[in-house]
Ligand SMILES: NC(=O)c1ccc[n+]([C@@H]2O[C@H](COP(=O)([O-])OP(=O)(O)OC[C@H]3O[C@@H](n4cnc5c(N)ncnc54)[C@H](OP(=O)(O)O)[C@@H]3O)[C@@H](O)[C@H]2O)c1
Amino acid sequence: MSLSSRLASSCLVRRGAPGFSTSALRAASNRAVVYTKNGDPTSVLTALTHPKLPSPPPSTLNIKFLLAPINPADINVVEGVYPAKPQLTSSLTQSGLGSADTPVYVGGNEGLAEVTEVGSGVEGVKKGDWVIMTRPQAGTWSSNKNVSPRELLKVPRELDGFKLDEVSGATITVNPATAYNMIHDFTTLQEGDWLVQNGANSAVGQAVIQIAAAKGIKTLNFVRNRDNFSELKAQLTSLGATTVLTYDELADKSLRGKIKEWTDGKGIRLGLNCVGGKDTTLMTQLLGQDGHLVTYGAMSKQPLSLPTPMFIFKNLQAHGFWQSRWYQQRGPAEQGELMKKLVQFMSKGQLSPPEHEIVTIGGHESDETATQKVREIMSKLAAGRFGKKVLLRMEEVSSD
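Would you output the structure of this chain only, in the form predicted together with the ligand?
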């Protein structure tokens, strides 16, 4: 079986949401970050301790989450302004929050989990395997979960002597996959060609820099100005960035001449945009003949306005990209192949995890303390005070 093969979908799979069997309740010991209605994450998110999962029913398996990132889109989902919606969960408790009386949404889309128990009839996976979620909005801000094999993709813990680290595994599904596909799906770039991107210090941007560098593609990277810009520039350069500039430099008319020189007159054919607003209008003007602008985010929350002459005289093509759509449209084989390619980059030291901070919700902490901690993270993220990817480690709740 290939290292990153999807779990056998031919095995017997019980239909309906895998859930919690009330006949086998044990001591309280699992926890999830939940909400009952959309709104500001600093006020609607709550940590909820719930009974430990029983052994998995046939055709399902139990997993323990090791790490789960908080991505910008996760916040939009909680706010209710993102097209993907999680399903309501009513099987966490028998009464109150998380029960059929008061169903909840469990936060989190992406994460790395370890298989803890395999139900009868499940093939191709064993206790101790590492898995990532392919079902969108799977509720990864949880300590433990009972899931169907159809929701999962197995990732190699080790490949040719390379040991996958937890942070890389927990952040592989969305951002590096997005970076890889955007570089490959819209135009063919050869070694020595250039791409331009904004939000270059985002997790996606860092993956773009590294995957491009591994393929010999040069990158022109834009970030917001800041006091420690030279530090950030050095960090992105160490990842393989060719040039790092701030949005302030987009207004510099001499930049187009420099690009002509850098690209030997060929121009830049791929632009990646996760910001929007007027800086993106200016960045688009840096694209050459037959350029492609791929928009995958809107961090500035400003509309995107594109210069008409670019369409008429330079044959600009503008696209949107959504990794969730990519997963929906591709089968298990292609999904597994993509994961394998990304782990190969990692194994060669060509793709490292994003700058990050791990926040642990300790097993000894009360739900009140845990809730406060989660809301504080959300508040710091909203204020842009982390400057790096935040990952949650939700420990199982200790009984003493």
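Next, give the form predicted alone, keeping in mind that what was shown is the form predicted together with the ligand.
Here you get just the chain by itself.
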């Protein structure tokens, strides 16, 4: 038996503790991907079946998750290297894993869910509505969950005849929202203005390209050099990218002259950074007077070093952006307006869902099989064998 099988089997043994029978497990309908301690996702994540949710208590509601992405930050959370920490859960089972004796973390931060039952005292949400979670690390790698209405936000299933698809709804919370807010919150860009960004092929980067193009804003996009660069350039251009270059070209002293021609001498006032390191230092030097550099990631894991003359002579302003903080600081009305704007872009064909692959954890599969499948996904992600965003579909557990 493999190590992962032995670990999964040990979890199954703990769940079979007195007070929670095997027959009860077979009749249970919910499942979640959980862990008890931080570590390598390929070894600490476990699929846990737990009883069907009762009717929601007052001021709460029950939801069924339709799709939940596995984002890079989610993996960092499991590893214990991400600033946002999930809360331990002790109410999944009566004894064993997921109980007060052995509380667990439920993985996942982003996801689309459907309201299945509404408790008394809840207003503004009804059965059948689609919702997303706004509380960080809400545990979206689940089939079903009982939540407070304060933790979620309703998204329009249909807007002006446009029907939102599940993938777009499941991926709307983080990447498109981050892109939209970074474009709008730090400076005012008009049609014909330019912005510059690195990590342009990331999910956020692609959303930036599409939203900017829809508003007539031109984009200078940097990506890592690769064998299929021409294909990537064509893909980003098809999304609306104005210019796509490699980080190698940042060191070319003639680049500034070319950019001055492209922008008709108008300075670039917004730079978006998710990489860090020396490439970001060089990119920052492309910003003009009163430019803003917004950092939302550090993919290179290198320090961010900014040129002092940019601050003194060009009045550079540097900011950090975290979409989770944005949700915490904004009320439901502003959050809802953001969702509406993003869906409007989608309805006009101006914002498309990311390339993706849906992995289903079937309701007929045992917890051991589901555990192995989840860990295999994490192993492939670590090895870079998924070229697309991965989304989990957690089916309710079959009773037969």
